[in-house]
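Coming up is one lone chain in structure tokens, specifically the form predicted alone.
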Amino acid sequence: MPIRINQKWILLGLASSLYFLACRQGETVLPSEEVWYAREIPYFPPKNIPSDNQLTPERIALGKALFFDPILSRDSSLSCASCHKQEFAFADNKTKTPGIANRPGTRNVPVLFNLVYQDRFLREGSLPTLEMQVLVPIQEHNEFDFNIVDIADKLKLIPFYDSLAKLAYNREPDPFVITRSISAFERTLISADSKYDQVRLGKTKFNQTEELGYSLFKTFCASCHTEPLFTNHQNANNGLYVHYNDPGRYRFTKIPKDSGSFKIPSLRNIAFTAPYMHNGSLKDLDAVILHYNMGGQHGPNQDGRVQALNLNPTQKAALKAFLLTLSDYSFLNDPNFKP
């Protein structure tokens, strides 16, 4: 099957390598713009890209292929994309998504977008790089249950991966290449084309209800869900429970005050990412607003910023209307992110 390749975008060597991918995986559509992955959002913070993993077309192409390839799991049944689906803003619509052999998931699947602006990963924010994060689902017993060295041995036998790894990193597809190429692709997952963004750029305006919701958001929510990424990347105990079954950041730090503390998620694309919270226990956006309106369960480690909002029905509807303006439909349909 032929592969559509923008000759200005890709090197001839990569084009020849992609022939093997066509034979293995079917047609692959590559990005249509030469520097699509390098776009800058004027009101976003600087990107966080390691010096040893600068973005190139070859690295992104390799990482994208691996992201969608079930070869990363022990029984070749699951890929990264099995849990991180584009139609759900690279999250999932399940409470906890099972791993190989239907092993139970332990946490709700987090979103994958705007990662290039972050410096802490996992639900408890315990890892400082995406490259380190890639290892977690691979080795977790209830996820891929595999060894990255064994994955590398399998990839070396596949001409496409061997050729593209050498083009991308000048080395065979080893653990270094696997973790860095997947991270390179994930750093291209930028969501910045919601109605909120169009308002920021002066291309449209909020309606009256959305404007009221935005005002309420800035008053009650913005200290944790800071614009424009709608997260401050910190951890907090949001009062979901008095006592948590999942220790959260405490699992990493062993500091008692970190029990029940999780990384504050972005509110962008929240319309697509139900169910919510680290364990998927709140089924819809109305339940989330109700939780915060009541002020949480007042456990011993609850963050002091979580207080009862006491919003009336009109205000709750307005806040929800604003949150829906964070929906980026172009991100959900971007062909650069499709297999």
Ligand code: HEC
Second form
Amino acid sequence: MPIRINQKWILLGLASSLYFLACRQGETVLPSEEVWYAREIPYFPPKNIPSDNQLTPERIALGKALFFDPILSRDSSLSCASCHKQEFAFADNKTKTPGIANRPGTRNVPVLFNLVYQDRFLREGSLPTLEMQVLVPIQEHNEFDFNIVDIADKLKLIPFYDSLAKLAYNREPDPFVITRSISAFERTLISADSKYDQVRLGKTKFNQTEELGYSLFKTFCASCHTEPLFTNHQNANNGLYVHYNDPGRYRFTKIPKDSGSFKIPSLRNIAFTAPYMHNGSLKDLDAVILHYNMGGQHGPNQDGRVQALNLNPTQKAALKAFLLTLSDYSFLNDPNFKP
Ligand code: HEC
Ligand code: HEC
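Would you generate the structure of this protein in the form predicted together with the named molecule, following the form predicted alone above?
Below: every chain and molecule of the assembly, starting with the one above.
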């Protein structure tokens, strides 16, 4: 079975390269706006693409094949997509998804989209590049428990990967190629087609309830979950606990006030990504709204912006209705992101 997939990919990879080479020779290269992965969203910030890893069809195809290939895990049982599922905006619907041999996960699986606009990764925001992040699941005992050098040795023996790596980066499928190509694929995961976006583009309007929810959102939530990405990419302690079992950013900085501080997640596609928070402890949006309405648990590091809101039932329902306008069904069904 994997062999059949591989052959299909070789053909696709070769065909697309030949096509692009042909275009270049005939000087009929498509203007970059027309290439799906180069799409710019007019109200989004600039993309963050490293100069040594510009996006090309071959790099994206290679990264996508690796993202869906269980060859990355020690016992070939899991791929990145086992935890990051398109139907849940590349998060999962479990509290904590286990790794190989059913080893328990430590945190709730985060979404993967609009990563090209970010420069801090993991729940505590401790890693500066996607390329570095790829190494984390590969090595973690409770994820793939493997070694990137061993993976590279396996990939070199597979003609599909060997030839596509050469087309994509002009080298063997080594750790450079593995980390770069997976990151290239991840940078194409752009979600910007929700009702909210349609409203922004003037193609539709919010109903009255959504409009009320939007104004409550702007008053109480947007300083952290900032438009248009619905995160300001900072960290905060949102008052989930007085004492956190997971120290969050403290794990990385050892600064006491960082205890319980986590990266502020995007709220785009929030309808699909329950359960919520770094540990998946809040089961649905009603539980989240209840948490913020009560103003958190008032631990020592709680951010001052999280305070009791005293919303009435109509206002709570409106806030939820607004959050549901952030659902992007075309992202969930985009064939570019399917194996
Ligand atoms: C066993 C489940 C599991 C597997 C398999 C897995 N991940 Fe993750 N992923 C997670 C969890 C949990 C986190 C949060 C980790 C943390 O914050 O410490 C995460 C975080 C991430 C992040 C950071 C997202 C952000 O916004 O900061 C990226 C990117 C990512 N994973 C990509 C991948 C890639 C690529 C693979 C395959 C090479 C992969 N993951 C495999 C569970 C998994
Ligand atoms: C002080 C900054 C701050 C404010 C204000 C804030 N949040 Fe958050 N929010 C966070 C942080 C940090 C997290 C992640 C906490 C964690 O992982 O444990 C979060 C998580 C969430 C989540 C879960 C996301 C996920 O993928 O798990 C939702 C939903 C959410 N907030 C909604 C809201 C709403 C609605 C408001 C306004 C009523 C709001 N937030 C106000 C910082 C904030």
